[in-house]
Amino acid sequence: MTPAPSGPAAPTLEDPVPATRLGGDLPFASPEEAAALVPATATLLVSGFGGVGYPKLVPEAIAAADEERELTVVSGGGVGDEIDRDLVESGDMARRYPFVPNETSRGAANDGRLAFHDRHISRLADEVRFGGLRAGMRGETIAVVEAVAVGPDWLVPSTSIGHTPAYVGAADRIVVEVNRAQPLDLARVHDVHVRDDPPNRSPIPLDDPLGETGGPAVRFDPEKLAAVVETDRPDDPYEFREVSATDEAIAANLGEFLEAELDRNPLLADAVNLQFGVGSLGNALMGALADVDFGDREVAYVGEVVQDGLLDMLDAGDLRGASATSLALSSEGQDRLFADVERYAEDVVLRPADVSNAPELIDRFGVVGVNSAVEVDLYGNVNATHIGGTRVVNGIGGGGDFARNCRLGVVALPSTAVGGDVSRVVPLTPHVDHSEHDASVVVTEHGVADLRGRSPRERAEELIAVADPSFREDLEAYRARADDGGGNTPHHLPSAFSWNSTDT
């Protein structure tokens, strides 16, 4: 399994499509023998973010062995079963980093058998590359990735880019499934930038949220890939579910307060650059944007998946174009982006997750970021990844990245749980995402709550108007009590974690 030290060129910027899948004389082994190159104890550094781009086989037939291992599994965002399930039901995976996107997963790191660190996506691929991660990553490193193309020395992604370059750069061997149910346009939409090593690091070279800085290649170390596995399995697809009246509702008032926000906010005087959050109501979201009159703004999505509410808004006419690090999209959507990869790539280009999340372009691009939460508090602190504040429900993702670096931060979500049994306007929330500091505004199907320049007191009355009217009446009899006891932050402690609870 030695590759050839030579073969034909990686694909360009000028000229993307590689010629061929399998470029040169490789190592092609079947879906065991790779399996059988993973150690007792390794790490396995993942492709795939989104549920999309990530390998298929290999994962499967490492859970299918009879040999027990003890693995660290890192991806750049959510992936597939193949992965989160089989690979916990079989008890080879030890330890999981930055994900958990599945009831197996999830419950898996709730009951103690899986030990997982919720981490940054913007952050991840430097704490791969330089230590950051040395507590959790143990034995061999593996890169397993999926690639639409690979040749000796370089491979072109599939649906996703996720932090592949830099897995691939930090790992001791390569292992790469080549994907036939993937088309090989998709190196179309693919611009690969690595960035330069800390503390020499340069600017990322983009003065646009659509420009391209590279090609479509990943490149390694020749002497690193030690696999190559043919398959032709699909991406299981993205999974909308669908949209509500409250839904709707969430979209009409953000819709509302973005044309409000249009007249005055002179950030968004020439240009809108936005970001939703991933998932059924991130995409839901998007369509408020088609009754929004932008004018004559340019309007360009800036974040991490382009979701099936894109494509829609990119064939209305209502983008001119998004900047993304996956393509997560239902089975239509896949449907309708691989019949018209060659229009498409005109106006989407996928980056890695360090580019697309860097707090660099959040902030030279002035993007406006809409992300979802389980529970905000009376303060502004916003609960996105625990119920109860114990119970993790999948991880903060790059939702951090932009409540953090954007210019303006709105959280939106539904007022109420469980059937509208339990409030997600909560006095305190026992775990906290993002912090009060980075919360700007707050939408739910009862309003806007914007809490900019507000003291907490102000942003208090503010989150209990937009809360659900059977639970404002509560809301305001915690607000008096606390206050009986004073401070700039006013609590009552033990009512406040009596309204938290991990059944919910």
Given for the second form:
2 protein chains.
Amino acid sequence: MTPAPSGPAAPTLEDPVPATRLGGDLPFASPEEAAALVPATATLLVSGFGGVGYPKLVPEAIAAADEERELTVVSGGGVGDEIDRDLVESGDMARRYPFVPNETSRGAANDGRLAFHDRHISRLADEVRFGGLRAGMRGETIAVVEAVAVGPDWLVPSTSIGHTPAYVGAADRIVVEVNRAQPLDLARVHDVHVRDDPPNRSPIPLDDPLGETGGPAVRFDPEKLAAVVETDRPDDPYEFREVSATDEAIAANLGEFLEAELDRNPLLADAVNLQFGVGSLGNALMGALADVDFGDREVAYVGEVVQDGLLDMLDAGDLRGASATSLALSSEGQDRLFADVERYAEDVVLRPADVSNAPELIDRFGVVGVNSAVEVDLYGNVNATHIGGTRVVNGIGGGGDFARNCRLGVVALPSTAVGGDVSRVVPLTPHVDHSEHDASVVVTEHGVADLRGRSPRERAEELIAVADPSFREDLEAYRARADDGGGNTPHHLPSAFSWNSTDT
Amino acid sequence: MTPAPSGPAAPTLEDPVPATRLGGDLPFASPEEAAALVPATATLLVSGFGGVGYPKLVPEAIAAADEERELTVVSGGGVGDEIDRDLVESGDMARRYPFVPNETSRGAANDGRLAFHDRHISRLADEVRFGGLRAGMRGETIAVVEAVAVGPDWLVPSTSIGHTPAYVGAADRIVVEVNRAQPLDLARVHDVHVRDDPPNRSPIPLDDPLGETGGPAVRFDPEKLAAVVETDRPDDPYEFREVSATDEAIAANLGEFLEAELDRNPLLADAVNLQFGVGSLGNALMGALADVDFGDREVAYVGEVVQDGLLDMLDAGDLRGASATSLALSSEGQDRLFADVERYAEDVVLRPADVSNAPELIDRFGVVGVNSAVEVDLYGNVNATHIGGTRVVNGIGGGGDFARNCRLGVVALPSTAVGGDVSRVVPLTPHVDHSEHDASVVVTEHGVADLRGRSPRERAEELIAVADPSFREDLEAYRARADDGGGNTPHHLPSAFSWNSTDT
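For comparison with the form predicted alone, would you give the structure of this protein in the form predicted together with another copy of the chain?
Next comes the full complex, this chain leading.
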């Protein structure tokens, strides 16, 4: 038996805040020394989600080193420039999963220089462990993760959890970056439940979306801890664009729909568990929820990321609380949360991404999910990831987890793109992320298309009614042409992509 | 309080077989009398899954009646001619969910005469209860379900469970057909767990796929029981086609892949939980599994339907047991099972379809799922439902539940259709049921395309290698043309459907 490592024990649910950021006899290293541990061919499993909580100095040092590497990089979700810009520009990143919100890595994927595939967030932890990324996991597996504190066999994550628990479990060696720019009290928001393995996996032990199961500590085998690097570099977080008149019109239509649904859907009789997708539109919609009359119902956010709009709702007392895997706030939002983290921690809980996005919990909590898209077609198929069917933007992220498993799914999007020149309601999406089986309700600034129970032909009618008026005639013409060929889902394939054939 | 209804109590897990088929003071009716209870506009929630266990005499009597009706018909899965032929031909069926394996209802859907939409099996129970079929649920809701026994507030399902528990719970009134053609001992195979409601829904209390949670009884409000009809008409079950040389070649490739995976995947170290899709190919593949060397591992079937191939495996001692929602056997298979139901019941358990197909259980049991498809495209998008992108065949059924949630998903299909004239590996599927995010491994008679961890460009290479040799050159030419346009998922949209533009 290995003797217990020296140093303080891991913090717990009852006593979540570690006494010190650096507990015990740790293998301190400079970023360059830690970078040198990474072989020429390796798989880096990095922390980070929603652009925060990612390691910064070690990836930067790998990129700066003379050594040429061929790395697979797997993150939880979106990360910063030190990973998705620097490692691409240095030529060290050969493969990437599951998300590319950064323009450099996205550009490389679209040019065929970076082997990228976007994966469902909920499944990634298992995919890393059970061969789901088989061709991509090459060489030694090294977890490089950010923490606010570390001990000999534990760490406390920083501004996101993502898949850190699974990644340190799966890694051959572990490198931890301890970030002093983030408050140690972040430990209060973390609730780390680690799932056991199939085929006798236990249910996730939560009966309330805001419930707590564990403490803030991510445990690991102390033998694997290869380096601890200190830093005080802040995250490079989200910048939200200004709320537009279109956003406001979408929010108003969504609000009206939700109020009608509160009246008629027994699912929402006593409580409402809401999820909104990542991004500026999602953030704007969250903010607009303050205007919805939820009556006596308890309202909670049960999603993937905490964005600025949620802090507004929490401050206004409109929300019972929020469960997510990342604090994907703007710089101002981070300042606001960090200044008052002990208070926010009473209502906010971060979980591993395979818990926040677990199909099982989204189902059990009856989540109402609102997600955006690139475009939607006449039958409710949703393209959430590819411009013109070919050029990836970001990746599917958790959109599929929520679209599939929530009890009421809404796709919210503006009816046009490119300043009104391109319709986002199209005859046939050239890429499908959420199929017609997963789309229930589509909201644009022109209204609500309630697809529930409608046949494909009826769906087309509903969707044309929420398209931009200047495109409705052309959509009707396509529909008439398609009807000639018959079928439960009529199409005229030779002209189905005539709207997509130019670069949008 | 309503006084307890008179009659025998419901059978239990300990004492599953009712003493009598007809217990207590029941509202007996002729098929015609029961049919007369159905108003001109109504929603029929019918039992049946995999072509068995559906009500026969009452739908037939509705179709035969002079009254003109406008009915929505919601089944669990596939049902027989009395529903999907007679009610369509009589003009009484206006809307249909979630499946049309019958040529009459399928034809009506494809001609636009029947409003049809295919839905995920796992979600249907909740959709019926929480507005998921909103536009389609019209008029009074009447459950018409087959049973082998009925009491004043309970029934025991016959050859399938499907969504019967949810349907009798959601219905305004209940009509039960008691079928004497099926052995009362079928009670021994049923395990009825009824899920509670979100947003505080409990996990499904199973830690073993063959575990038992309840008895064979489906409970209902005795006030709702409107009619009990007796019958001895047998099911009109599946006919499997002969196993072809192509099936055998696919089975051999699948077997080889599974054996390699047993060696390398920790998921399968101790036990293997397998699911196979419904149909002749699925049945043939199941039968072929007897040749796979599973070593000391315990192997169970954890799927949707028990087909004849599974009985062979059970008889050979190759399986620990099977969990499903339907005994979708051929006539010979039914005879074989009925003759020895007490013995088979030791190893076979039927569950409600929202349990057999629950994402939560498919995940927790680490299921290896093998499903078929109409076609697959160069990037792993799977069309499982639409010929030529327009004409529906059957519907998605439980394919999406397993493709999304199983830990290892295999799509098994012949490389060609129409006697070799049409490739089933195409540039772009004109309909997508399982997206590229859900496809891991594709098996044809020409080999195995292991897509795990591969970028879209790499996937195309893998998939062309398992296409029929006579189509590979054309697929390569498409790929080269697509590459010119760039993108993470290269396409040449103007020619993407040139292969699909004729009727296949």
